[in-house]
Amino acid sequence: MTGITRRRLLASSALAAFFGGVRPVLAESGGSLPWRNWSGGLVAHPRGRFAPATELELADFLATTTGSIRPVGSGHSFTPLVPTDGHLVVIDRLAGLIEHDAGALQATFGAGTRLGDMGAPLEAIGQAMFNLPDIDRQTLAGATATATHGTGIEFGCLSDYVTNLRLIAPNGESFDVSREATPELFDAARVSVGALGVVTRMTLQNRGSYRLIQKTWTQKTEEVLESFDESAAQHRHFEMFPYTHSDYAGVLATDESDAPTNNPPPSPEADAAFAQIIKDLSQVPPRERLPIVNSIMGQSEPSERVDDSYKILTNVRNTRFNEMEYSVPIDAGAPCLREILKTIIDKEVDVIFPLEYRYVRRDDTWLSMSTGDEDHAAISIHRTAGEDYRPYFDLIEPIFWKYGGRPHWGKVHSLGAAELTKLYPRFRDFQEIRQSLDPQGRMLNDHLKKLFGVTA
C-alpha cells in the first residue's frame, strides 16, 4: 500500500470513481431505440427523439405536437426523471458560449452545454464559475434543474448563480426569466426538475479566473467531524469521504493559490494495484474488515495538486454506480452521518464505496435541497451499478428522514408529494406554476406525477 496517495484512494475507479460520462445514443424520431441512463438502471422506449438546432425549432416542435415530452441531458440522474413513452427532447445542439458581459462577469451558455465544456471558454474571457460539482459531464440545464451542487459553506448550488434563463413552455411559448422581470417564475424555474418546459439558455454570475490548491489526506472520521465546522470555515472547500467498516475518512481541503501548476495524472499502475486491493477486500466478510481497512488507510500518503479552478473542482469518474443523497440541517449533519456509519456496521452491510459528507450554503430557490434560512450538510451513499442498491438504500433512507432530510432530485429516493410538501415551504407554489404552464401535464412522466401528486 505504501506509495498510494490519498488522491488515488479517492480517484481509484475501483473505490470512489463516483461519476463518468456517456451521452445518450440518438435515433430518428419515431424510432424504437431504447434510452438508458448512465448507470444503466433506468430504461425507456420513447416514441421518438427530437434534437433541435435552434430555439425556434424547439418552440415549433412543442407547439405542433401532442403527447408527453421529457428533456434529456447526459442521463446522469439516478431517479427516473427522463423515462417516457412519448418524445425525448435532446438539448445537445443547444450548446456553447452565446455571449458574455466582461464588466458584470456574466456569461450566457446554451442549456445543453456540458459543465466540462464551460471551463476553457470561460477562462478565455477571464471568467470562472464560483463552484462546480465533483463531476462535469452533466448538461447545464440538467445540473441546475436538479439543484446539483459542489462543496463549500460559502457556496450555494449551481442554480443559485443563474441570473437569467430562457424557458420554452409546453405550448411553444418562450419566456425570458429573471429575478427582476418574473421573480416567482425565476425562483421556480432555476430548480424545476424539467417540469415547467424546456430551458434553452442560461446566464451565470461568475468571477475572475483563479487557481486552486487541493490537499488530500486520511484522518480518523471522528476527529474530522469534531472540527468540521472550523475546517469548513477555514478552507474555501472542505469535505470528507468516510470509509465504511473503518474508523477513517479521506479528507479534501481546497483553497485559492498562486502556485504553479502541479497536477499530474494518476498512475495507471498504482490504480491497478489499488483495484486489486479492493477486489481482495471484497472477499472479506464485512464484520472482519475494520482492522484491515484501518491498516490500509493508516498507510496512505497525503498529496496535493494545483491547477485552474475548473480542473481541480471536477474529476473524471468512470465506474458506474447508483447514488442516494439527502441534505439535512447543518446541526443534524454529524449525528445523521454517525448513525448511518453505525448502521452499516451493525447490519453488516457489504459495501466498500465510501460516503461523501460536505456543506452547502442556503439559497432562495423554491426546490433546492438547501432552500430556506439555514445551511445544510449533504450526505451521499453509493452502490456499484452491478449490485442491487435497493436493500442498502432502503435501510439508510429512513435515517435521512429522521433528521429532516431533503432528497437530491437526481439521486435515488422514494418520496412523493405528501412528504415533499412538508419539506419545501414553496412546494405548493411550484405546483401552481407548473399547472399554469403545463395544464395538460405534457412534461410529466410517472415519476414526476408521483412527485407532484398528479393522479390523472
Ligand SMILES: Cc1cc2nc3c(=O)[nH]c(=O)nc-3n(C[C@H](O)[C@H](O)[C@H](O)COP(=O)(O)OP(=O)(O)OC[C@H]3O[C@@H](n4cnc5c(N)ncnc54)[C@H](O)[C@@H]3O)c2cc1C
Contents of the next structure:
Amino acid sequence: MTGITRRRLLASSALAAFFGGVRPVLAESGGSLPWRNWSGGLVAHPRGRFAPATELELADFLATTTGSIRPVGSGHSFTPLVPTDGHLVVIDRLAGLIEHDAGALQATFGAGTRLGDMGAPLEAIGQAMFNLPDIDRQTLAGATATATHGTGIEFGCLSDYVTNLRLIAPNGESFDVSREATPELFDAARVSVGALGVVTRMTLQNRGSYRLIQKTWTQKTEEVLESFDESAAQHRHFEMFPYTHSDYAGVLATDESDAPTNNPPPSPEADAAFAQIIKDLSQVPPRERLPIVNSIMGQSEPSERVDDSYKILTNVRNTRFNEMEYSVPIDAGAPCLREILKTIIDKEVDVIFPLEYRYVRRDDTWLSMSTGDEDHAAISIHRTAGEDYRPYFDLIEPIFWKYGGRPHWGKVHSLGAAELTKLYPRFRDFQEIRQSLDPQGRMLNDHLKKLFGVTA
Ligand SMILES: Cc1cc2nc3c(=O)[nH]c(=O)nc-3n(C[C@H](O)[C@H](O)[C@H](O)COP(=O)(O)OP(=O)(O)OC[C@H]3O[C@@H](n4cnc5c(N)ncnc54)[C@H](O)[C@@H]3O)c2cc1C
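Okay, that one was the form predicted on its own. Can I see the form predicted in complex with the ligand too?
Time for the whole complex; same chain goes first.
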C-alpha cells in the first residue's frame, strides 16, 4: 500500500501535512452576502455588515440602531457563536499595534488584529507573546472571546495575558476595562463569547522576544501518557497527537534555543504522499487498521525546527475539519484520553484524524475552560469537513462529561445553561453582567440564547 519513501516523508511532516496550509474563508463584506465559518459547516445570511473605521463610528452605530448584533473575528469557531440574521460587526479595520510600554513589556493592539500579524511588530519592539494556539489566523478579540489557548503547563489561555481592554456596550457606551479599575467586568470581559458588546482594543502582557526549537517524533501513546507530567514540566511546551486505530502518537516538545534558524516550509511532496496514505487507509476497514498504522508510525523519523517563537508556536492547517474539545481537570486527562481511544477502537469508528492532547494552566477569568484552582488537560477530536461529525462527536461527548470536562466555547458541543452553570462557578455572575450591559438581548443569537438559558 505504501512505499518506504512515502513513509519517510510522512515521518518528517506527518502533523504538518495533516493540518496543512490554506488561507481561511473570511467573512465577505457588504449586503446580504452569506457568511461561512472556516470549516464551512456554518452559514448565515446577515441583514448587513458593519465595519467601523473608528471606535467612535462603532459607538455611534450601536447607540443609534436597534436589532441583533454579532461581532465576528475571522470565523474560525466551529460553534454557531457568530451567525445572525441581524448585523455582523466586523472590526478588521480596528487592527494593528496602537502603543506599547517598553518597560512593562506590554503592547496594545486593535482587537481585530490577526494573531499572525502581531509577531513581527512585537519583535520590532523587542516583545513576544508568551504562547499561541495551533494557528494564527484568529483575531485577538475572537481568540480571547473563546479562551483560545496553546499548550504548556506554565501558560494560561490568551485571555490570561490581557491586562486592559476597551469594550463598547450594545448601547454605545465605552468602558476601559482593567483589573484595577473594573475587576468584575475585567474577569467577565476577557472571555465573553461576544455577549457583552464589541471589544475594540486589547493590551497584552508580553515578554522579551525569544527563539524556540521544536522537536517532533512518534512514540507509543501509552509511553508518552505515562510520563506526560514529567515531560510537560521538563519542556516549555509539550503535546501529543494520538493517532486513531493505532498505538502511536505524534509528539511535540518545544524549548527556548539560541540555535540558528532552521525552519523549512512543509514540503508539497510530503503533503501529497501523506494525503495518499490517508486515502489508502480510508479504504481499510477500521478494525483492520491498527497493525497498518502501527507499522507506518513505527518507522517514522524525528524532525526538528528552530525559529522565532511566533513562527514555531503556530502552524498552517491545510485540511479543513470540525472539532470538539473539552478541558478536563489535569488528573482526569490520561484516563479520559484512554477511554476515548479505546471507544474509537471498540466501536470501530471510521476516523483517521488524530486527537490532540495538551495542558493549559489555570486562570481567574470567569468563563475560561481552565478557570479555577486546577490546571486542565485539553483533549480534541476532529472530523474532516464535509463528513458528518455528529455520530462520532455524540459518541465521545459523554466521555468528556464523565470526567468533568468543560467544552471549548468555539468548538462543537451540545451543552446549554443548565450544565454550564454547574461547570463554571461564576457563570451566574457573568449572566448578571451580561444582562446589565445588554438588557434588550441585542447580542444574543439562537446559540447564545441556549448557552445563557434565554427563552424569550
Ligand atoms: C484550524 C483551527 C485551529 C484552531 N486551533 C486552536 C487552538 O490551538 N487552541 C484553541 O483554543 N482554539 C483553537 N481554535 C479555535 C479558535 O481559536 C476559536 O474558535 C476562536 O474563537 C476563533 O477566533 P476568530 O477570530 O475566528 O473568531 P470568531 O470565530 O469569528 O468569533 C469567536 C467569538 O468571538 C466573538 N468576537 C469576535 N470579535 C469580537 C469583538 N471584537 N468583540 C467581542 N467579541 C468578539 C464572536 O462574537 C464569537 O463569539 C482553532 C480553530 C481552527 C479553525
